[in-house]
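Shown next as structure tokens: one chain only, the form predicted alone.
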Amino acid sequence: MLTFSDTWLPYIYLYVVGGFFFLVGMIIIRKSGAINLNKKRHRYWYRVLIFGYFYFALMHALLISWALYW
């Protein structure tokens, strides 16, 4: 059977460190005006960015479960 180490461990590594990076990136698209949140379609698209973050986690969240433990 795979260990803690094996499996959530990767798991948490990618979602954390990549999390900060991609957070980072959020706070530079802002502060350098390259995204303008009065706009209909920049809101859109931001949105879609947090979402799809968010979104492939916990797939892959379900997905590591499911091979685990069926």
Contents of the next structure:
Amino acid sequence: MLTFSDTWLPYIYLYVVGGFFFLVGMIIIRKSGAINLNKKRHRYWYRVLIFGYFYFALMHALLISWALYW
Amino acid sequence: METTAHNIEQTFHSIGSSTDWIVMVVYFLFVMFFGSYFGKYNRSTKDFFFGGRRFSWWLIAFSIVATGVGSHSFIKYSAKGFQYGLSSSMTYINDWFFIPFFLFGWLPIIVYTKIRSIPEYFEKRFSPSSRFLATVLILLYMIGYIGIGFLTLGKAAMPMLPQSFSLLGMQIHTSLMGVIIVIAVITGIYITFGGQTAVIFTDLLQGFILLFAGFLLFFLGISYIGGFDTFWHLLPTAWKLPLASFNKPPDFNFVGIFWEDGVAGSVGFLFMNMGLIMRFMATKSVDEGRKAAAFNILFMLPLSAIVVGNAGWLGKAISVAHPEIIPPSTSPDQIFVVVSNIVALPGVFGFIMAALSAALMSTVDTLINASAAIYINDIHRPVKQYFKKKSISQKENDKKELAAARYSSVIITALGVVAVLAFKGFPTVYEAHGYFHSTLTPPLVVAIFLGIFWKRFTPAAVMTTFIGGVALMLLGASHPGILIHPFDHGIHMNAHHPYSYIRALYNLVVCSAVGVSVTLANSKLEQFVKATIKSTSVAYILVGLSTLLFVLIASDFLPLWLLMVLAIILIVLVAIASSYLIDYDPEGQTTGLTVWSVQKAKEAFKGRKINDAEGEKVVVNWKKKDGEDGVINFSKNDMKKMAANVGDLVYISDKRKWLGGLKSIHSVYGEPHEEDGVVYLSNEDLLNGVFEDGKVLEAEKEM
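Follow the form predicted alone with the form predicted together with the partner chain, if you could.
Below, the chain from earlier opens the complete complex, with every other chain and molecule after it.
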């Protein structure tokens, strides 16, 4: 019998704790000026970075749902 | 098939036919020939190690597949796929969290500061002594990684070999170490004559072949089972989940592996793995490096997760439906070979095995090449400089260093074989690798990370992280039930291999705590040092005391509470001694070396102010000019199109895109001329770019 700790808890932990590191990274590169949103190319990369986080979060959510309900 | 005496796992021998062996030999000869062909593009150590910073992102992205897949190998992920299902893929899909730090922090820093190895960064950012400790730790890391690669290769080859064979009348028993030594000799020969360009191109070829072989196996397996629906419904629900159970079992749990692989492993792989970093440094620009990294993580790694793990998933499904074909007790590390042999025809099986072995060799080759780069940069050159050998020409020096790089490759290969001994006691390669990551990466990960992202992080703090952090890690390793237990998230401690993964969290916490505490106490520390230490000899006495304390802690024969007290005293002594002995310029040694001043690193790279004006690419024919003036000359109109000024940096390559930048150079814009569509190049430029007569070139302003 699968429990919460087998199914959604790892997912929540991954994207909350991992998300914390990701957020700190985004804040540091913005505050330090390493990514300069006045530059077109950097704006593109900023969007790619945010897209990547949700891309993986969605991928994992779909895979878990698929495993449980299909 | 046999059942080993010491456990109930079933192991296999002599799998495969003579057709498979012929296919494997032909494949290997082809790959070695392919690699050695590109050896001609090595004209200096810069080419040997970095491929001359010229390649397109797609070429590097695909060449990384073979490196990544090889290191996170078919064997270990198939093993966990067989034992626990689709969650074997989780380590391939958890690398994005640190990508902002890498793309906009570490990558531009290593490219723009022209750092050739990570230890060199430590010297520039901190001090020569921290470079020394970083060199030791990184070489241990790299050689350990090579050992894991050899162990995996050996385990892949064993099921295909007979238990024993006769040679010249002697009966020889096939042993794991014997197989590994033979593999190491083949690997060493290839890398010694190839170099980075050869590795990149061989990996490019193998990246495609690996993806093809992995998906071929998946499709063959699915049709063998009777279709995807049958496969899916044969798997128990727990096997279908993409993430492992939160904190059980001890040999494969989500939270332990998150800290071991998702945090320590991801940062280690992106920030410390010189093999991977050298690939990104081989791209023609930072932006191309970003594209290669992002594309790899977003698309290639999820595909690779299927490629490397599917044999285990198929094995589980077959073992549910037909336990007489694949017994559930089959040795997990052999499942890849067993499944491939069952679902593929003779010859196809040989091809799949060749692709697997070649991928592993790619990883090992890349690591050997990277370790040789560290040897040349961080041991050979500093030692030579110390003894102040007579000056020789750049060309002669390069030739000698290239020879030294080749010899060091051979020695590192041998050390990699020795490293296997440390890992062969683990039940699976996966656990050996997990333990390795958890143990060796944290001090370096913390030191690099804080060095790049925290300007205040000082040399005293980095030295204390290395020495005091490692001392606390040793205590954790000796007393896991007391020290690691508070971090275990409820994971049960396996007495034989305690906390293989979650120890990474304890190690990261103690190293970070030491580094952060010493940095925060820096001003008080400096005041104390000024007031109390009046001569260098006192500082050296503190170094001697610290060494003694470290040995006492490592030998672990005192009660834990006393060892903890000694560790704290050690941390204080190292911080005081380092603070006194190391000259540090907080402004000079952080400019361009932390994320807070990347723009300055870029300006220093160019040697003048950056020209950010957006220009176009131009297509030109080349003409040879006399002399070597270090610049190339375009027409006034072409320079205008590129929005370039004299002194800006230019990248020029053969226009054929499929070459991926193989024939290209970086140079500087010289004074313009009036002939539109023509570029004047020196003989040295033509040789370095390997440009061909009559072939059109494409030029673009770099910065």
